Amino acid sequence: MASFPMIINGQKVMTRETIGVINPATGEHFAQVPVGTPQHVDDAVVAARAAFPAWSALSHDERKAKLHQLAAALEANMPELMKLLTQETGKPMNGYSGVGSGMEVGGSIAWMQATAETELPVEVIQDDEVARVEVHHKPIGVVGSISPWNWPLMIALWHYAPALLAGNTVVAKPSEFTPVTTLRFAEIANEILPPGVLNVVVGDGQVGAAIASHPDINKIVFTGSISTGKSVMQAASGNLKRLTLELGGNDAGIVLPDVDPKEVAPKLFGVCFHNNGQTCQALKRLYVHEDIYDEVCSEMAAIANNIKNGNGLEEDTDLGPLQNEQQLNIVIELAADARAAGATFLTGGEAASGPGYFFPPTIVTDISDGTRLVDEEQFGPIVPVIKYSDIDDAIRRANNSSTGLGGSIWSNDLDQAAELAGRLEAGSVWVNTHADIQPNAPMGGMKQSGIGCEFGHWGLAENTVIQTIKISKA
């Protein structure tokens, strides 16, 4: 069984105790990684602080060049990283609508390249006979990263790339469910970066808590659940760490009656079952006008019935398993609650027998708000389709949530759709698409879906502190 070390101060670190990493398609271990401790976090922070002066002293162009080297290294190792991702997440190598390990590694490369080209120039807000006033963006120091299991490589690099470009050093914890690809990337990256600039420690919640509360870490970027985000926020208060939190969502999509059901159904299916539903901004509540409700549901069910659920290493697999048993059990529980409430299951609804954490794509109708499947984030391959008759009521129901990560409007009337999009209480809203993020457009959440944002110069700025310099000429 392959072993993947932690990286601290440029050195490979193993421990006597190990964590077995499960392939969710088989339920069996395929790799092992070390069990990090708070002491390993301390060691990583010491290394990161020692590396910070020299790294932050490099010019922007020098750090930019390093990021481009990292992107090239990702590309050179793409086949290996894709296979590791599929083994630890279960997602197909290619997958339905091209959403799989290839997309994740390819997206990681693209994001690294785009981030490298992002700048925060000095802003001159006054320059006259009295004074010159400049606003500078300075690196924060050591950035702590805690990343999730659903997109383990890409989200980790969303954290690392802007932090490094801004001149910070990083101490990171990947999910213990999916640490392998991130550790392999760190090993590759440390052939390019100076020792101590990027450190990765694996472990359970103790390691995450040690990072969140560490007095010598200056910022935390966290992607994960709302409950854990609140714990991170509380732990980070000890030294008033800066925070970027991208938390859970229960994204709503509203389909207007002017669309063609046959045309829109494949698009809706793709964004509902994006990464098997295991994406923060997947479409999780679908509101469809009563005039086209039955036809949209029927068309989506027909797609679901032709999906191949299987091992992601097989070329023709559309959707793989859920990543872990705990998440599978949540989906099973939500399906059972919906069934007890009288909902209709057009497809799926039961976990597959045999090894692995498989649950078929499931379309649920005759369901409404107040049911757990509608009100809670399912984070899996099960989607409630809710009938509505009045658009104002649909907007109200879509906004009736403690979260506000993403949302979408589907219509042929783009002017009306844009107006309705502005009424949704979500950090990102799309028209005729969903979860269509890009590296130059900011992404963040409203309400309990997070604090701050990522991507573009907005996300880069979150990895800096502002310094104002006033030069008096009087």
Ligand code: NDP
Second form
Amino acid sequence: MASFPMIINGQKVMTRETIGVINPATGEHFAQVPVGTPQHVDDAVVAARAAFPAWSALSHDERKAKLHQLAAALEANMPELMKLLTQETGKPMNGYSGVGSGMEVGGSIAWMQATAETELPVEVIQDDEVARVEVHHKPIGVVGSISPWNWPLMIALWHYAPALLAGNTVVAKPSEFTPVTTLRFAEIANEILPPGVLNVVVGDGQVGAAIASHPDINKIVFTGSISTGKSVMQAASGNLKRLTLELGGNDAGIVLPDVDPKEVAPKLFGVCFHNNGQTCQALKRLYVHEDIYDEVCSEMAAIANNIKNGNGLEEDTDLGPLQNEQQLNIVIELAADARAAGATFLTGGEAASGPGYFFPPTIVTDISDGTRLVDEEQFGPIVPVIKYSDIDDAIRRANNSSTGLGGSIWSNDLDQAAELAGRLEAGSVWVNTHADIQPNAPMGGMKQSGIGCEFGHWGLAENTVIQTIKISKA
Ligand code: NDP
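Having seen the form predicted on its own, I'd like the form predicted together with the named molecule now, please.
Zooming out: every chain and molecule, the one shown earlier first.
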């Protein structure tokens, strides 16, 4: 079985004991990784501290060139990284509407290149006979990254790229469910970066907790659940670490009566079910106007019934398994609760028997707010479709959540849709699309969906501290 070491101070580190990494399509181990400990975190932080003076002293253009080299290395290793991603996440190589490992590795390359082109020039806010006042963005020091299992490579690189470009060094921990592609990337990256600049330690929540509380780490960027985000925030308070938290959501989409159900259904299906719904900004509650409710539901059900749900390594697979058994069990539980509440299942509803964590795309109707499937984040291939008659009521229900990550309005009247979009309490709102992110637009959550943002110059700024320099001329 292939082994993937941790990378600390440019060195490959294995441990006597290992964690077996499961391929969720088979339920069997396909790779093994070391069991990192808080001691490994300490070693990584020492290395990152030692590397910081030289790395932060490089010019912006020198670090930008390194990021472009990392993007080229990703591209050169794309087939291998895609296969590892499919093996550890279950996502198809291609996938329904092109959402699969190819998109994840391709997106990682695109984000690395776009981040490399981002900059925070010195701002001169006054320059007269009295004084010159400059605002500089300085690196923070050592950035700790804790990343999840749903888009393991891409989210890890969303953390690393701006941190490195800003002049920080990094100590990172991928999810123990999906550490393989990230470790392989770290190995490739360490042929380009000086030792200690990017360190990746793997282990369980103990390793994450050691990063979150470490006195020599200056900032944490975390993507994952709201409850773990709260623990990270608490642990980070010891030395007042800067925080970027990208947490869960329960994104609502509202479909107005003026759309053509046939045309809109494939788009809605794509944004509800891509990556099996295991995306922080997947559409998780769908509100459809009563005039077109039945037709939208039956069009979506027709698509669900034609989906090939299988092993992602097979070329024609649309959707793979869920990434882990724990997530499959959450979906099973929410389905049972909806059934007990009297909801109708147009498709799916039962886990597949046999190996792997498969659950077919499931469309649930005759359901409303107050049911767990509507009120909680399912993070899986089961979507409640809720009927509404009054748009103000639909907006109120969409906003009735402690989270506020994303939301969408679907209509042919773009002016009205834009006005309604502005009324949704979410960090990202789309019209006639959903989860449609791009590297130059900030992404962050309102309410309990997070703190701060990623991407663009806004995301880069979160990896810096501001220094004001005033030169008195009087
Ligand atoms: P977690 O939030 O528990 O895990 C995310 C990361 O945090 C993992 O690397 C995990 O490590 C690490 N971690 C766990 N405990 C701690 C801790 N005390 N201190 C620091 N780091 C820690 O997500 P889960 O994997 O448990 O998924 C649960 C739910 O989270 C899902 O059902 C979904 O709702 C949501 N989620 C949201 C994501 C998003 O993109 N916003 C992504 C993934 C999940 P390890 O796993 O190795 O213990």
